[in-house]
Every structure is written in C-alpha cells, then in structure tokens.
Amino acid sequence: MGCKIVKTATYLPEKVLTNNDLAIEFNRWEPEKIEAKLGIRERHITAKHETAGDLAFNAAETVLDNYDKDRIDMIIFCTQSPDYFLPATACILQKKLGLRNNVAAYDFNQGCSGYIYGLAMAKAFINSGIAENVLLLVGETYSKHIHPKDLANRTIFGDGAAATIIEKQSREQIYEFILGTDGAGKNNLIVPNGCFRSEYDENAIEITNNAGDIYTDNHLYMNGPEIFNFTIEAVPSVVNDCLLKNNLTLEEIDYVIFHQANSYMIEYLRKKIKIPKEKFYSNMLLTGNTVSATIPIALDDCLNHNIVKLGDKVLLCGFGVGYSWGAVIIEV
C-alpha cells in the first residue's frame, strides 16, 4: 500500500500589489531594489471580505474539475488565517464544494512547513486505511495580519491557496518524512494579540522599528535576522536527514523545491547545501511569500511547465514560523 499526489491546482486573488505601488505609497525604496533584494516584483492581496476559505474553495474547485467528488473521503485544510475561530473552515468547505457528508474534515495551523505536515497526515490516514483519497488544501491571507505602514512585511508576503489530491496507490510515491519543532523561536514570527492568550487591543501602541516600519501587537511581527539564522542552521541538516532516511543522495534527486521565503534566503541555502541551480526552483516573482501555499504553488508550476516529469524524485522542504520544519521526497 502507498499513496501519490495525483492532481494539483492553485488560486491567487485578483488584486495585485506591485513594487511600484509600494514605492509610490512609501517613497522609500525603488521598485528595482525590492525585486533585487527579495526576488519579488508583485504579490496578490485579498479584498476586504475575501478569506483564506474563499481562496481554498477556488483552488479546490479547479482541482476537482473532471474528478469524481464522491471519491474524496477527507479534507485537510492548513491555514494561519482561518475564516472563524470556530467552526473549522474545512467543515464549511465540505458543504460549499458539494462533497458527501461521510467525509472527515479538519483544519490545522502550521504555516511555512504546513504543506509538508499536511502530506504527512494524508499519507498516514491513507496507509492506515482510514482514507483513500484526501483533498489537502492550504490557504493564507497574511496581508490581513500586516500593519498598513509595515513596508518590510508588505514587500514579502502575498496571499494565495493551493489544492492537492492524494490517492491510495499500489506502491509508495510519497517517501519518508523528517519533521521538527523548536518552540523557543515562537516570538520571532508572531501575531501577539487576537486570541485568548492576549486578546485584540483596540488601543495597541504603534511601534516603529529601526527601518521605519510601523506595527502593533495586533499585527504580524517578524524578526528577520533571527529567522534567517534559524533557517541557515536548521535546513541543511533537515535536507541531509531526509536524504539519509530515504537512502538517497542529492545526485539521485531530480528537483528540489523549498518554501519560497525570499530569493536571498533560499539562494543562500542552495549554495550552502550545494544544490545545482538547474535542479532548484526559485520563482516568487509574481506571488511573493504565500506561507504554507508556497511549496504547492511551486510544485503546480513545475508540473504545468514540465519542469518536473513523470517518475522524477522531488525533494520538498518547508521551514519557518513556530519554529517548525519538514522535508519529504515525492515521486511524481
């Protein structure tokens, strides 16, 4: 018994925020400098009443086109921007998508490594016999977490969603996982207020950092240098451990897709791990960092453009908020 990714799809909001737009609004950075530093030219941003659930619904509609919906027996939805505290957005999507009632549906909150965790859960449910065909959805609207005057984070993050169907197969095509956590880094990428540990504060004080970016404790805070330090220390070991666990070498891997954090960070990692450039995906130019959606958006792009082909072994690696990380090798 095994499982395989059989179909993928993505959805990006209609509204586009370009570097030119940001340069006009802030009059601090030139558009070309943003692109040169981050590898991002534009990002898609949700409308005021558009949610992560809406994005995931559109991605799911696409992936389920010409697919028998009655075969789906589980929905897993990863998001850090849910439609409601409760109920789970996956339950709402079950009804909206017209799926049968005897399907399992739940959300989980994971972020940058979320797609890897989602694949691990889908594989576990299929290999245990609980499910046969899993619809894995990821959707993020980080733009709603960011203060309007926080230029640094507005340049990096975009909104988006992706849908993946994982099916039971006669042999395993989703290999062994490496998963890990270090909660000591929780304060380096966080929205402090809004839940029950520290509720939303209508009178939250505006904080200005050394670069002139403004935020409050109701908004996303990211300690960029600490996130970078964590990443360059953790990811090489994660990749190496994943290869060892699967009895493979980097030379036997046809393609590598990392979480698309920003081009500077992942290019640094590529060189450090010695991944050949022709085997490495790096293209957040028109999407930005869409958090849990970056890896499936990248995978979908690679499949649609024949960058990865039938039979290829692809190493996927996610890392970030939590801190958390995960890696797996899939066979296309």
The other form holds:
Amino acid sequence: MGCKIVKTATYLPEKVLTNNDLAIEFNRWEPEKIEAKLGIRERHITAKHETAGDLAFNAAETVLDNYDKDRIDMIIFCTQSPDYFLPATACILQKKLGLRNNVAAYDFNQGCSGYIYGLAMAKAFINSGIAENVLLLVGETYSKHIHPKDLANRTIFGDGAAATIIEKQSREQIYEFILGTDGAGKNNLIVPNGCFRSEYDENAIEITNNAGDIYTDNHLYMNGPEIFNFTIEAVPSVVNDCLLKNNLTLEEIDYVIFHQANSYMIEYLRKKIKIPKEKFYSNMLLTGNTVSATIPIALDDCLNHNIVKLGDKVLLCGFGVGYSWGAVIIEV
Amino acid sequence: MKKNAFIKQLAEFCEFSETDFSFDTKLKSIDGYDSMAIMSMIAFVDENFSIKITATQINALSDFNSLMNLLGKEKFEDD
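Next up, the form predicted in complex with the partner chain, please; the one we just looked at was the form predicted alone.
Whole complex next, starting from this chain.
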C-alpha cells in the first residue's frame, strides 16, 4: 500500500503590501536593498475579518474543482492562527466545503515544518487503512500576530494558504520522513500572550529593539539571528538523514524545496549543503514567508510550470518555530 | 587571518555602507548594523571559522576587538 500527492492548489488574500508601501510608512530602508537581501518584494495580507480558515476554504475550493469531493474522507488543517480556540477550523471547513459527514476533521498547530507533518499524518492514516483520500490544508495569517510598528517581521511574513489531496494507491510515492523537535528554542519565535499561560494584556508594554522595531508580548516576537543559527545547525543534518533513510543521494534527487523563510537564509543553507542552484527552489518574491504554506505554494508553482516533472524525486524540508523540523522525499 | 583584512571582509559580507573601520569601532554605531547584519555576521563566522556564535554573544560585543577575542585571539595576526 502507498499514497501520492494528486492535486495541489493555493490561495493568497487580495490585499498586497509592497516594499514601497513599507518604505513610505517607515522611511527606514530602501525597497531594492531589502528585495536583494531577502528575496521579497511584496506579500499578501488578510483583511481585518478574513481568517486562515477563509484562505484555506478558497484553496480547498480550487483543489476540489473537477474532483469528486465525496471521495474525501479526512481533512487535516495546519495553522497557528485558527479562527477560534474551539471548535477546530477543519470542522467548520467540512460543512462550508459541503463534504460528507463521515469524514474525519481536525486541526494541528505547527509552523514552518507544518506541511511535512501534515504529509506524514496523511500517509500514516492512509497506510494504516483509516483514510483513503486526505485533504491537507495549511493556512496562516501571521500578519494578525505582528505589531503594526514591527517593520522587520512585517517585511518577512505574508499570509496564504494551500490545499493538497493525498490519495491511496498501490505504490508508495511519499517516501520516508525525518521529523524532529527542540523545544529549547521556544522563546525565539513566539507570541507570548493570548492563551492561558499568559493571557492577552491590554496594558502590555511596547518594546523597541536596536533596529527600531516595536512589539509587545501580545505580538509575534522573532529572534532572527538565533533562528538562523538553529537552521545552520539543524537543516544540513535533516537533509542528510532524510537521504540516508531513503537510501538516496543528493545526486539522485531531481529537485529540492525548502521552507521559503527568506532568500538569504535558504541560499546560505543551499551553499552549505552543496545543493546545485539549478535543483533548488527559491521564490518568495511575491508572497514573502507564508510559514506552513511556503512549501505547498512552491510545490504548486513547480507543478504548474513544469519545474518538476512526472517521476521526479523531490526533497521537501521545513524548519522553524518550535523549534520543529521535518523532511521527506516525494515522487511526483 | 590579518586583523584588518578580517574587518574589511566582514564589513563587505555584512554590506555595511563603509568598510574602513578601526579595531575599536563600536559595532552598534555602524550604519546598517541590524538583525540582517547580525545574521550575516553569523554566516561569515560559520563559513570562515566553523564557529557558532549566538545572538546573545553578538549583542554583548562592543567592537571588532571583542569579536576577535570571542573567536580566539590566536586566529588573528597583526598587519
């Protein structure tokens, strides 16, 4: 028994925030320099009442177009900006998408490694006989977590969603996974307040960092340099371990898609791991870092533009908030 | 590595607007010394010295001298 990714689709909110917009608002940096360094020119941002669930719904509608939606028997939704504490957004999406009642539906909380975790769960459910056709959704709206005066994070992150259908089949086309965690890094990418460990504080003090970015404990905090350190240490091993577990070499891999964190970071990792440039996806120019959605957005782009072809072996690797990481090789 | 060459190469790698600094130039006074520059500094040190330096260690640095001390005085020669 095995499974395969059979369809992908993406959705980005309509509103676009460009580097020029940010340069006018903050008057602190040159848009061209930022684009050259981070590989980001613009990002899509949700409207005030537009949620990750809405983005995922739109991506799901597209992926289910020309697909018999009664075949879907499981919805898995990954987000760190859910519509509600409860119920799970996946349950709401089941009804909104008009899927049958005897589908399993649940959310899980994971960030940049989320798509890899989602694929791992889809594979596990299919290969254990619990599900046959899984709708994997990822949707993220980090813009809602970011302080309006935090230029650095508003530059990096964009909102977006992706939908993937994974189907049971006789041959395995989602190979072996490497998954990992180091909770010691929790404070380096966190929204401290708002849940029950530390509730939302309407009098939270504004903190200004050396670069002039402002945030409070109600907002997203990211220690970029420490995250970079984590990736330098973790990602080369994850890639190597994933190749070893699958008895493959980098030369046998047709294409590599990393989480699109920012182009500076992933280009550094590419060189460190010695992945040939022509085998490596780097494109977040018009989306920014959409967290768990970057890998499926990239995969969708690759499939739509024949960057990867039928039969290609593609290594996917996600890493970030948690710290959490994962890698897998898929056969297209 | 020669000390002056180290400072020049690091400044170029970090894309500071100038590269002519003295050993005791205060890092935080450099135009463009932000989180991206710190990331570049981490990358430069990883690539050239295979040493991991944390953001906390970098934040505690005062000038180029203190960075060279952190990396190990024996790795640098006077010009």
